[in-house]
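Quick heads-up: it's one chain on its own, the form predicted on its own, in structure tokens.
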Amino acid sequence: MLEARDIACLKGSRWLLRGVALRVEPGEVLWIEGRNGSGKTTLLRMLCGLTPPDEGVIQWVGQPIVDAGEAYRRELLYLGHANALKDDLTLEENLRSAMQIAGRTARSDEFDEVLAQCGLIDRRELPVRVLSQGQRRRVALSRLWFPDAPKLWILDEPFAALDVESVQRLSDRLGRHLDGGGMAVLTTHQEVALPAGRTQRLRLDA
């Protein structure tokens, strides 16, 4: 379960959060909402140990999450509102170099697999600079198909940029992983399907 109460953020003389309280636990997901602004992205960095709060405490399964460490780093991805891909790579070399900065192996036939369910396997040698920004977006995303993701997301506008086939695609994967135990927190500024009767909504700017 991830947890966190009256968490607080300053930014110069002004508190951009301030008593926020949230529970994610396994089957759910947090649909972070407010306007621009409103301290969403803040708020994941918060959650993923990025950025400390000024007031409140962040615990993973009961434990704050800056005592837990790399056992809660382990249990995380986290995928950024910007998609963090190396123009000169191809596909597969960006996913191979962001699965070794997260400590991950996969086989070769793995990388397949999700570049095919992500309609992208006749992209796969090509360098990420001739993909549009739709597709760029899929790159970044394939890495919640590989079998063994982590138990908790925290995405920053995952929807953006994506055709209707490719959000309904994200939509149903994030179905599977709450089938599966897992948990989400995301922000996205669309109206999406998430899963009914497991979904929470968050209003930052209420």
Second form
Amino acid sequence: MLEARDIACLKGSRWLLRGVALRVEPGEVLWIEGRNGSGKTTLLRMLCGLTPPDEGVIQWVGQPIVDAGEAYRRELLYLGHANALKDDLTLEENLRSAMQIAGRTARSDEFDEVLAQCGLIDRRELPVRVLSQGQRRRVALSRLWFPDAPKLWILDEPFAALDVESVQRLSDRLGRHLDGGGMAVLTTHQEVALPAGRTQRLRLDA
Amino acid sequence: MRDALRAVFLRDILQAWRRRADWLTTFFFFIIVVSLFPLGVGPEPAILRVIAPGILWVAALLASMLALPRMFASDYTDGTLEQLTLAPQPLSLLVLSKIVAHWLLTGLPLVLMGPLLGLQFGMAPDMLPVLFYSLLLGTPCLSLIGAIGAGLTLGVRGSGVVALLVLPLYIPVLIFGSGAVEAVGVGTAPGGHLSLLGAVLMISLVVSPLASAAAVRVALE
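Same protein, different form: I have the form predicted on its own, so give me the form predicted together with the partner chain.
Below: every chain and molecule of the assembly, starting with the one above.
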């Protein structure tokens, strides 16, 4: 369970975020809303531990994430604005190294299966350079389809640049993740059908 | 753990292989700088032999500095550094993998090429192995120390900043490195200089991954 209390972030002399509290239980998704510049990405980065909050605490199963350290990072999958893909490497090389760095060495048949599920199998040998923006996003997101994916997903605008079919596929995957007791925190500007009853919303500019 | 370190290392090597031109620049820069000196100073063999260790070492230092901004820059812009920071493995070890890859690509070619260029300057045969060993011990120091500078200057515009930052730390490496070769030239043992160089290597091997990782974390905040 992820919990944050009284989170604040000071940008220069202005409070970007103040008194933000949230709580995500297994099987729940938290949808963070707000206009551009309302601090959505900053909040996500704080939840990951990339940016320390200026005030407040963020806890993972009752322990501050700073102390949980490796145990927390093992349960976490963060996808930011940037796709973390190398233009000169092929789709498969990119995905393979991303998985290994995240501490999960996937088998070849798992790669085949995941790439097939994400509709990327015929492009696996292509360098990422030649892929479109939406396809790159799909490559980055395909990490979510591997078996024993981390428990907590923190996704920054996962639906941006995706086509209708991919949006549907991702929300289905999200639904199954929640069914399996997973958690997710995400931001999006699109109206996406997220599993009813298990979706919390947090408006930052309210 | 080992898988992750290897993945970081292999990815950097593979990427460099696909973009060979980027890395060859460093190598050719080294050769060109060294080759220009006889043209500038004049073809007097006695003078060239005396200044050769210094020239080779200064050129190696500049070449290695030239490659520094590339150490983390692309990883910073494409989001890879975020993923490395959030990986379960300690960031300092992942950064060390990157430094090792960086040294293999930029430092090792200089180590191998150095004695050959020394020969061109008419260096005595007993100086060449010492030049090789001093570069072998010294260039990893340059990569390790440089990584701290590269991490600290992430997101800073103007690549000259990193040079100013690491230059003072490079100077001991330069002094001991060229000193070892010069010692042989005047007939004394190079052991002292090489030991000091080894000590610098050991210290930077311990300090640099931790300091670079901390610098990267600050840059990402």
